[in-house]
Amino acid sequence: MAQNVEVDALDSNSNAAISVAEAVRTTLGPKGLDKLLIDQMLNRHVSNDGVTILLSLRTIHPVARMIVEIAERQEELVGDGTTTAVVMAAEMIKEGRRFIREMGVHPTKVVEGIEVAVASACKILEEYAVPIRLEDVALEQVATTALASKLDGRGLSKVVVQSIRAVANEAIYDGKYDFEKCIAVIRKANYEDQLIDGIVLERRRIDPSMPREKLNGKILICKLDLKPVKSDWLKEGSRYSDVLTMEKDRDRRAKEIVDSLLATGAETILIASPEVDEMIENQLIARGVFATHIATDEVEPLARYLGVRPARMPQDLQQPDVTARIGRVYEDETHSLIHLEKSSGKRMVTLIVSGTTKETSLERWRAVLDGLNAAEAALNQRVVPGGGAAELYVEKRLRELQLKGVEQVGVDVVNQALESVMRQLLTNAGYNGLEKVMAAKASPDGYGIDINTGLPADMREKGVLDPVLVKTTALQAAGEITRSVLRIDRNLAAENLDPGAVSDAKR
């Protein structure tokens, strides 16, 4: 009875791992397939994102749940590759699997040697790694492939490119490049695609009868507690001179801090407030300020951008770096758009990307994050053959290793996952995956298979090229849940997963 309940939760785990890969392995690779994904109130969105489409199902299964979790770890870490990962982990676990039922290996032995495994396939990924440089073709070549199944994906592989060369000295920190801190992607349906050189914010004027533009002009961050005078502070039965002594007094007040505002010099002021007083808000219409909200996430971005510290407190507005002056602002009213350029801080751009409909939209401004990601890490940590070229090298090297006893079936676990990958992307392209594989197995290192022609090709002159770290990311990502999944022998229904109140009962 014990054999069964064991067998019964490596099928039960093995097929909820498996049946999440089914739902995203045909979006692989530049021709693969979409998903319609329509939520409960019947709004509905075509990707073929792995991480937007794998976020958007309803997942019970607890190890389905834990593919899921890996994939939007991928997404975190580096911004591509979830699909990737999710694919060699139903792959590795598939072939464990088959190990510990059809021939008897201990789930010990398999999880050590996919352990091994999957660390050596990481160093000889890394060694195989060659730099790029930001004004080498290769960079170009990284952006299109990453996007190369997105939706205009070599369209915006271009403006990716285009927005990184743009801000490339202003975006190294720590010795790396971080295109976070200097690229904002905004997306705005029926608006042409634009690469503004300043920050664009989602915004409007807090009045529109403030001045619709500023030229060269100073301006100020604040985060000063600006909030009106609440109405339950008069209280019902208040006597009518201590209502009006009250708001005579909230008038003075707003008098006295617009006065301070106004006193730095500052015509423009961005407001982090999220409430600001009625009679605040008229002081600075009457003296021709151009104010506009601004949302605690967008203080920090926005004070690098224009070199200026925030005014968090009264005190502050006597500090010179609290003002920067700033070449123009200015409010598209028709799309609801503020602009702020040429500032004397960091250089930064906002890309806007557009779309036919909000859905064609957010998948563009998906897709040029995924390109951002795949070129930053590129640049940071080198690039290796894309289109399954580089896993087919990895497992060419592992069949070199020599592990002692039944732990080698963990290398053959590994090199099925790598496998897979080209695989895939060949049987999503129209082609017998397996026997694409086996002529790009005959060809040198570096060759893969041309999904246009279906011939063995250079990946590298064909300009088919991956950041390294997507792949040494999604490949520790599918050994991990592997190993956690194999190593299972029972589900077991708990009443309480707090460490806390374990803890307790003990004492």
Ligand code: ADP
Given for the second form:
Amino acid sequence: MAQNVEVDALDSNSNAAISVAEAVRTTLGPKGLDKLLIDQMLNRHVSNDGVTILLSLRTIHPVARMIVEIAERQEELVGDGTTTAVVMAAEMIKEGRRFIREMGVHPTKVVEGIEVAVASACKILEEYAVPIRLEDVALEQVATTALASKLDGRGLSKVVVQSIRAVANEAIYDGKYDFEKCIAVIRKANYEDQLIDGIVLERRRIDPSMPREKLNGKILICKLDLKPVKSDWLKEGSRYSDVLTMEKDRDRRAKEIVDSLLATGAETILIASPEVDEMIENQLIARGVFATHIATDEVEPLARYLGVRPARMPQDLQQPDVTARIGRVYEDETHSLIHLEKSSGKRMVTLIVSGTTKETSLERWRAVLDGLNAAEAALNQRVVPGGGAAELYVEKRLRELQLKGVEQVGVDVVNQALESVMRQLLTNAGYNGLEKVMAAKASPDGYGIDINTGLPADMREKGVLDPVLVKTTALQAAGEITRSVLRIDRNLAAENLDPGAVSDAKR
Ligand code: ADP
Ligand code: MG
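Okay, that one was the form predicted on its own. Can I see the form predicted together with the named molecule too?
So here's everything in the complex, that chain up top.
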């Protein structure tokens, strides 16, 4: 009986992991297919994005959920390579299980071996990687490679690189490129792709009777307390005359606040205060101000872009640094977008990503983020040949180490996982993946298979480049989940686990 439980745990857990991977493996690479996702509200959505697909699965099995988590973590740490991480994880688990089952190696030994092999593989990858510079054609190539499988990838990779080059000089924080701080990406259906030099807010001004445009005026970010003071209005027994007095007070206070805001010379006011007295809004309208609400998390990037310090206290308004000049502020009324352009602060650009439907603009928006993340990782941490070529190189070097015993088991497992990337890319392109991998292995370092001709080719010459960080992070994540899965010898709630969870994931 106890024996059965053990067998069940390893099989049930690895099967769960492998079937979740099934759901995304066919999307890997430029010829990967898409998935049609249908949510509980019967909304349909076509996606090629690993994380998006995985998150849409109603996976109940805890191990299946672990796979989803590594994809999420990959997304968080690198922002690209989620499918790669999942494909490698499934392969490692499958191969690790084979050693335990067929060769009778103890799980602990297999796990130890995998840890050593993953660490060596990452070291080899790091040494193999080469740096790229902003002006190199390699930057375009990294973006194109990252977006190869996406809708209109080529067009999108162009705007990705264009926006990076526009801000790069001001995008260095702590010695590293951080494009999130200076490239905003928003999506808008039925629009056209646009790169705007400045910030675009998906907002409208407080009232359409406010001026639609301000040129060369001063701007202010207001975080002051603008709530109406009406706490004791309706006190029991309060008389009509009291209420009138209070209303007058409220009106006077609104005027005072607006006076002090305008005394700074500001003609445009971005209001981040959570609740704003209507009387204050009416004053702003009456006095010809361009004003809009902004969210708390918009304050920081806006302050950076505008070169102002947000006004939090009334006395802040006396300080000169709460306002700055801005070349142009206007509302594009047709699209409900407010443009802030030509500021005196840090350079920022906004990429507006369109799509004929909400779904396509969402998918293209995600693709742009993948491209930006890959390019950032490439500039910060170097690149390796893509298309599975770097993985084959590592495999070869690991074999040369000629390790013995446990460590050799680990190398065998990790090598299978490394190879699975190219195999899957080519299988998805309609080739016999295994055969093509053999052909690539017989070719020089850095060679893979040209996805269009099926012939061996130098991936660097073809311009297929991946950030090394994508590969090392994916390998480590795969190693970690394999360790967890192989080390579990009992699922304690085993009877309650719904085996249907696994087939659910396949759907
Ligand atoms: P992920 O979610 O792992 O990023 P993708 O679908 O984006 O998955 O595929 C990425 C893989 O596709 C990388 O291994 C990359 O090297 C490979 N790839 C991209 N373009 C090409 C190409 N033209 N030829 C061969 N492989 C390519
Ligand atoms: Mg990708």
